[in-house]
Structures are given as C-alpha cells and as structure tokens.
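Quick heads-up: it's one chain on its own, the form predicted on its own, in structure tokens.
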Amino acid sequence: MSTAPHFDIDLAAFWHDPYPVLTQLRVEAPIAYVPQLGGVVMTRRDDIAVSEKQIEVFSSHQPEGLMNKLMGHNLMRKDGEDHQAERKVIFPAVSPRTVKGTWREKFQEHTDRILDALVPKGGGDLSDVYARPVSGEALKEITGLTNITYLQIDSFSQGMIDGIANYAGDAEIEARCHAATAGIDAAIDDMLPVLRAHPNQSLLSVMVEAGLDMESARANVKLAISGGQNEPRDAIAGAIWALLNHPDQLELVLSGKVSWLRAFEEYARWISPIGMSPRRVAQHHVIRNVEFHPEDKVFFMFGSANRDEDYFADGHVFDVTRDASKSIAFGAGPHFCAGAAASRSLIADVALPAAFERLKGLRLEGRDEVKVGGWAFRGVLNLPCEWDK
C-alpha cells in the first residue's frame, strides 16, 4: 500500500461539496490516502499533469476496475498502442472536421426544434427540458443509436456513471448499471443491420466499417454514452446557471467582449463535470517521498487541479475573463477526451448562444434553490427558470 498520509473525509459532505476538502488537501496533503474512497488522491495540477502522462506507472488498464467489469474493456481503459489504435479507429466520428462538417448542423437542428417547443411555455427546469434533450439528441447522432429516445440515452448514461462511481458497492446501483448496459446492447443489435446497409459518420458505424471487434465496439459506445450525455448536459445547465448568477459576466458575453467558448471553458474549470479519473499503479514509484506500490488505486482529482492556487488566483470564483488555458477539464495526457471538439461545438457554438437568444429575458425562477452535487462527476441537479413568452 502507498505510504501517502491518511486523510478521512465525510463522503456525503464530499458529494455535496468537495471543494473545501480538496482545498485543504492541496495545502496539507496533496497526495493522500482516503480510506472512504479506498485509494490515493492527487490534488495538485502539476502532479496530475505529469503523472497522467506516465502510463507505465499510472495505468488506465484496470482489469478489476468498475468500468471494465460493468461496461466492458473500452479505449479509456487501455494504454499505449492498444489505446492509440482504437482512438485512431473512432477519430473519423469525432474529429474537428467531422464536428464542423456534419454534427454542428445536426446539433443546431435539434436545439432549434427543442427551443421552438420551449419558448411559448415561459418557464421550466432547463436542466430537464433543455440541457437533457439537447445533449441526448446530439449523442444519439454521434453514437449512431438514433433508434432510442434522448430519455433512454440519459437514463443509460446515469445508470452507468452511478455504477462506475459505486465504490461503496451498493447492489441496487449496480443493478441499474447492468440494466443500462443491456439496454445499449439491445439498441446496438437493432441498429447494426441499418448501419451496415447505410454507413455514416457515427461512432458505431465507423467502428463497424473499420472491422473493430464487436466487444470493443460495444464497450466504446457505452463509454461514449456514459460521459457524452451527463457531461455536456451538466455543462449546458451549469454554464447557464453560472451566467445568470453573474449578470456582469453574462453581459460581457452577450456584448461579444468574451466568447461563448471562453465562458464554457471557464465553467468547466470552475465546476469540472469530470471531477476525477482513476488509475492503477503498475510499478513502484515515488513522488516527494510518497511511495506507490503495484495495484494501488489512484484518483486524479481534475476538479481540484482546476482550482489549484499555483495556476488560478481565486479559483473558487467564476470569471469569464480568466485565462483558463491551463485547465485540465478534458484531461492532460494521452487520454485527453476524444469528444472534446464535439462538446465544445455543442455547448459553445450552439446550446448556450441559442438559449440566451431564443429565451428572451431568461432568468432564474427564484422560488426553488438550484442544487449542485457530485465529486467524481459534478453538475447542477435542477435549473428552474423563467423567460418572456
């Protein structure tokens, strides 16, 4: 076991708001063993940025990890040539060129249709009635699973992310995860004949066309759904919430002084939708007298790195004028998020500007508190809003 100092946390409080504890850890024990998580957490940006590239030590290959057991062996849990080979296979589906030439138009079509129905209503929970369907419809297109609803996509995603963060071993959470993966397999089986007859730029189609084995293809579709729904969904809702709570900063964006992309990047730094990424120690290693031993479990705390005082002054403050280029919200090494271009386009090019353009007088409803939760995955849980009919 690692020689990192032990640091106990209240897991429920950590889920509600991890940032006070993460701030304390960066100062007192930037590398610490947390018994409640069963692993070592790294909380400083430099440690994470360096260690994430050291795949021979901090391996993504985790045969006994929850993701492998519950979702299959996807490219996120492979290293080196195996990872790069599968990343090359999926690239045509998520490349910046494909995003710009194929997906952005689809994103806009779905978003416009959703807003057409919302505008006359004058109010609603934008997390539920806007961010969820916008993200879900986009992900249906990208994955190729256009035979299911956005609500199914959302349910499958939530079931899996709850499952792979189920470090307490809750049997009910695990059962929901198994139901989600079974639902995805059924949807894949239904779409395979269609995509074989009519190939397109979707993730499933390009993997089939490239001859990737179906076990890996299924695992990669599940990976795309597990992260490709909840993270854009939470970032869309969260960025709207942040901007409405900071009207001076919203005005900077609306006036064109700050881009929508910069506002999104700052939100993703401030409240990182992906708060953590796990690794398995593959060989003995030492960082500042802290020893790591084979099979130790390590958590790279991206949410902490993105508020590291050495890089972000007043990191707890949402500031769209900030230089967030040192943020590692999408990762910092060979496992940098493959869907980053699609995420940026969906959120910064389409979802955020469309919401503020079409929902005139958009404002927080005020009667219900906006709640935020999670540490491995974090986002707003509700967003009650009003707008002019």
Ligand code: HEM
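Remember, it's a predicted structure, so these values are computed and weren't measured experimentally. Positions refer to the first chain, counted from 1. Residues that one form lacks are left out of the comparison. Just so we're on the same page, rigid core means the largest C-alpha set that superposes within 1.5 Å between forms. What changes on going to the form predicted in complex with protoporphyrin IX containing FE:
165 to 175 is the only run of at least 3 consecutive shared residues whose C-alphas each shift by 2 Å or more between these two forms once the core is superposed.
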The other form holds:
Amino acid sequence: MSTAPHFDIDLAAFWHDPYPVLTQLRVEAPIAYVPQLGGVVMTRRDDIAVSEKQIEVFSSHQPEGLMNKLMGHNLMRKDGEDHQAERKVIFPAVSPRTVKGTWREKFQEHTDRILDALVPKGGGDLSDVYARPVSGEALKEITGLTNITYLQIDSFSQGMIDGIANYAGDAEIEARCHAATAGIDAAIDDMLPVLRAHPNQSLLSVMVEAGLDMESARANVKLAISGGQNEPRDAIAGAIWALLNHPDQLELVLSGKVSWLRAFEEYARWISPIGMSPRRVAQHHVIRNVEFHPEDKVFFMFGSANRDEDYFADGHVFDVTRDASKSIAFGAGPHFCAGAAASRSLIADVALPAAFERLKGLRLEGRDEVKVGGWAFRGVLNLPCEWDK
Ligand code: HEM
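Starting from the form predicted on its own, produce the coordinates for the form predicted in complex with protoporphyrin IX containing FE.
Below: every chain and molecule of the assembly, starting with the one above.
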C-alpha cells in the first residue's frame, strides 16, 4: 500500500463536478489515496507527464483488470515491445495520412447525410441526433465494421464502458457487456471474408493483413469501439455547447480569427472526455516523497492536469484564444491516443464547421437545462437545440 496521504471525497458530488476537489488536491495533496475511488490519484501535469513514460513502474499490464477479463488483452493493456509492435500494426489505419486521404471524405459524406435529415426538423437533442450518429458512422469506417448500425456500435461501446467500470460486480451490467462483446465478435466474423477478399485501410483489415493473431485483433477492435465512440460524441456535443454559451468566442471562430481545431483542443482541455487513465504499480517507487509498492492502483487524472495552474491561467475558464498545446487530453506517453488524428479531423475539420454551417441560427433550446457529468469519462448528457428550418 502506498504512503500517499488519504483524502476522502463525496463520490456523487465528484461525479457531478470533480473540479473543485481536483483543484484542492493539486494544492494540498497532489498525490493522494482516495478510498472512495480505491486508488491513488495523481493530479499535477508534471507528475503525470513524467510517470506515464515510466512504464517499468506505472504499468498498463493489468491481468486481473476488468478490461482484460471482459474485452480480451488489447494493446492499451500491454507495455514495452508487445505494445509497440501492435501500435505499429494498427498505425496504417489511424495515421494522419490515412485520415487525410481516406477517412476525411467518409466523415464528410456521413455528416452531410445526417445533416440533410436534421435541417428540416428545426430542433432536437444534438448530443443524440447529431454527435452520436456522426461519431458512430466514423467509427464503423475506422474499425471496418460497416455491417452494423451506429446505434449498435454506440450501445456496444456503452455496454463495454459500463462493464469495465463495474467494480460492484452488478450481474445485469456484466451481462450487457458480454452481449456487447458477442455482438462485436459476430460482426467481425461477418466482415472477415469480405475484408480478406477486399482489404482496405480499416483497423480490422490492416490487422488481418499484417497477420496479427485474431484474439489480439478482436480485442483491439473492441478497444477502439470502447474508446472511440463516447469521446468524439461528447467532444462534438460539448464543443457546440461551449461555443453557444460563449457567443463572443463563437464569433472569433466563425470569422476565421480562431480555427475550429483550436476551439476543439480548448474544449478537450477544459472538459477532458477521458478524465482518468489507470495504471498498476509494477515496482517500488518514490515520487513527491510518496512511496509506491507493487500492485498499488494509480489514476492519472488528465482532467486535473488540463487545469493545472502551472500551465493554464484560469484553467476553469473556456477560452479559445488560449494556447492549449500543453493539454494532455489524448495522453502524455507511449499510450498516446491512437485515434487522435482521426478525432481531430472528424471533430474540427467536419462535425463542428458542418453543424454551424448547416444548422442556421443554431441556439440552445433554453427550456431544458444542459446536464454535464462524469469524472473518468466526462461530457454533456443532453444538448437540446433549435435552428431555422
Ligand atoms: C475526442 C476523442 C478522443 C479522446 C479525447 C481520446 C483520449 C484518449 C486517451 C486519454 C487515451 C489514453 C492515453 C493514456 O492512457 O495515456 C486514449 C487511448 C486510445 N485511444 Fe483515444 N481518444 C479519443 C478518440 C479515439 C478514437 C476515435 C479512437 C479509435 C479510432 C481511439 C482509440 C484509442 C486507442 C486504440 C487507444 C490506446 C492507445 C495505446 O494504448 O497505445 N480514441 N485515447
């Protein structure tokens, strides 16, 4: 057990708004054991940036973890050469060149089609009727599972995310997770002969073409679905919400003075879709006079690092004119998000400009409050909007 000072939190309040506690922790106990989370949180950007690269200490290999048990052993739960070897195999599917040359056009086609159906409606919950399908259709292309619907890929993703956070062992949640992974396996079985006959740039196809063992290939497709649906969805809806709530800043973006990419990066800094990434301590280690022992559980709090006072003045303020380049919303080490290039293109090149271009007079509906929630994964839960038909 680490010698980190204990720090108690109110879990329900933390879910609603983790930032006041994270601000307090950065000052009083930057590395603290939080019993309600069952692990040691690391809240300062410098500590996380250094520790994430020390894979011999802070290991991603968690054989007893729920992710391995429920989704198979994927590349995010490997370290060192094994990890790098699989990163190399999947790179052709997520490289900036493939994103620019192949996925960008697909993203635009799906988004235009979704907006064609939305514009005449004049209103709706954009988190549900825009961000969810835009993210889902993109992920179907990237993974290679074009034989399922965006609603299926969205529910598979949610089923797995709930399953790997199911520390209480709720049987219904576990059953839904198993149904999700079985659904993905069936979709993979269905697509394999098609992709073998007609290989493409998708994740499944490049892994098959590279001869990666199917157990790892299936686990990596499940990983991409669990980590590649909610995050873009929440970032698209969240960035629209943030810009509608800051009309002066929206004007800067619409006038071209600030790019859509900067607006997205600032949103992902301000409210990081992935607020935490876990590690298992593999050997004795000391940092900030805190001793860690093997098997300690550590949480890298990206959401806190992205408001660290040493890097971001008034970090609690959404400001598209700030330099957000020190944000670690996509991670800060060897496990840096493999989908970062695809996400930046989907969100900043396509989803945000298209929404403000096609949904004329876009505004918050105003009757229903926009709800925001979560600490490990954080985002807007609804986004009721109106626009001119
Ligand atoms: C706004 C969107 C997204 C955000 C904010 C995000 C954020 C992250 C973060 C923080 C990590 C973990 C980094 C770490 O532990 O150091 C990660 C890993 C990963 N992400 Fe994303 N992600 C996004 C979208 C996507 C998409 C669309 C895909 C799939 C195409 C994807 C695939 C992955 C994979 C495969 C990993 C594991 C990489 C590794 O372990 O080497 N992500 N992501």
